[in-house]
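Okay, so here's just one chain, in C-alpha cells, the form predicted on its own.
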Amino acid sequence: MTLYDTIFTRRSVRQYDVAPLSETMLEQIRQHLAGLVQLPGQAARFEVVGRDKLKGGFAPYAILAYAAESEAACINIGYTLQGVDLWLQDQGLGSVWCGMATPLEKRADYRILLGFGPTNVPPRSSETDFKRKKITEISNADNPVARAARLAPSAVNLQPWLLTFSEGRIAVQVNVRGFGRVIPGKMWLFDIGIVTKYIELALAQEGNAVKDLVISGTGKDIAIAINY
C-alpha cells in the first residue's frame, strides 16, 4: 500500500500488544523519522521512547516531537508526524496522537507525541467507517482531494479546517465553532498540518506535485496557501 492508500484504512489505535518491538523495527523507524522532509525552514527533533519515560497515553512506545515555540512549528509538526502515522501504519503498526501525554522529563521544547506499537486492532475497511463531518461543511469543492482531507485525524475529531479551492491553489483555514472554541489554539496548528499532508499525498494521486506550502496569518486566521 501507500501512505495515500492508508489515508482510507487508518485508524487511532488505543489498544495495543504486551510483546515489545524488535530493536531492528525501532532502529528502522528511528532512520525514518531521520529522513523526513519538513516545511520549508522548519527543524523539528524527534525522539522514539518507551512507555517508561512517559506520562499517561496508551501507547507503549512514542514519538516524541520537539521545535520551537511557534504557530509555523506546529503545523510543521502536524504535517511531518501525519506522515509518520500513515506510515506507521502501513507497517502494520498501531498509531494514536495523545494530545494530553507529556514525556517525565520536562523540556520547554516539547510539543506533541505521537504514540505507537504492535496491535491487533484491524484497519478500517472502508470511508464508510469514518465518522466525519460533511463534505460541504470544510469545502468549497468536492472532489477527491477534499474526500481525502475529510479523513484526517483531529483533536476530539473537530475538524477545524476549511478548504478553498481555486485554481493551482488550494487554501487551508482554521474554522472553529462551538465546543471547538475551548479546545487549545495549538491543538488547532498541529490538526491544519495534518490535513496539509492528506492534501499534499492526494494531489499526488491526482498527478499534481505541490510546488510550495505558503503559511501565512496567525492565531484563528491562520492559513496555508498549497500551491500545485
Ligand SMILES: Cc1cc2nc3c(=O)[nH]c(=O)nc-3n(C[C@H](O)[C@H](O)[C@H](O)COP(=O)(O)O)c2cc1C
Contents of the next structure:
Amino acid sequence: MTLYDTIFTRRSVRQYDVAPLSETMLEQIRQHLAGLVQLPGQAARFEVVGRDKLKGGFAPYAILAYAAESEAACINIGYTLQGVDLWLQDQGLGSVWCGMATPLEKRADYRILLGFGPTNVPPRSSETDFKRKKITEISNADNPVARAARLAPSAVNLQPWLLTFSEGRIAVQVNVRGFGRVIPGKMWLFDIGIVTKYIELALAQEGNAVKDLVISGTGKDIAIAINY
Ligand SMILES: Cc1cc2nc3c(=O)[nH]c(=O)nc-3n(C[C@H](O)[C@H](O)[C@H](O)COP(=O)(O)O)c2cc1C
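Switching conditions: you have the form predicted on its own, so give me the form predicted in complex with the named molecule.
And the full complex, kicking off with our chain again.
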C-alpha cells in the first residue's frame, strides 16, 4: 500500500504482542527516521527506545522526538512523525501517538513520542470505522483532500483544525474550543502538523505537489498555508 492508502485503514493501537521486534526491523526503522524530510528550517531529532526507557504508554517501543521549544518545531514533529505513523502501520506494525507517556530521562528538548510495536490488532477496514467530525465542521469544501484530512488523528480526537480551500492553496487554522482549551502542552500544534501531512499526501495523490508550507501567526492564531 502507499502512505495515502494507509490513511484509510490506520488506527491508534493500544494492545501489543510481547515478542520483541528483530534487530533488522529496528534498524530499518532507524534508517527510515534518518531519511525523513522535515519542514524547511526544522531539524527535529528522533530516537528509538524500548519500554524500559519510558514512563506510561502502551507500546513496547517508542520514537522520542526532540527539538528546541517553539510552535513551528511542534508542528514539524506532527507533520514528520505522522508520515512515520503511516509508514509503521504500512509495515504491519501498530503505532500510537502518546502525549501522556514520557521518557524516564528528563530533557528540556523532549517534545512528544510515537509508540509502536508488533500487534495482532487489525487495521480499520472502512472509513465508517473512524469516529470523526462531519466534513462541513472542518472544511469549506468537500473534496478528496478534505475527506482524507478528516481522518487524521489528533490528541483526544479533538480534530482542532479548520481547512479553507482556495485556488492553489489550503489554509489550516486552529479551532480549539471547550474541552480542548484545558488539554496541557498545546497538543493542537502537533495536530495541525499531522493534518498537514495528510493534506500533502492527498494532494500528491491528485498529482499536485506542494510548493511550500508557510507557518504564520502564533498561539491559537497560528496557521499553515499549503501552496500547491
Ligand atoms: C498529539 C497526540 C497525542 C496523543 N496522546 C495520546 C495519549 O496520551 N494516550 C492515548 O491513548 N492516545 C493518544 N493519542 C491518540 C488519539 O486519542 C487518537 O489519535 C484519536 O482518538 C483518534 O483515534 P485513531 O487514531 O484511532 O483514529 C494522541 C494523538 C495525538 C495526535
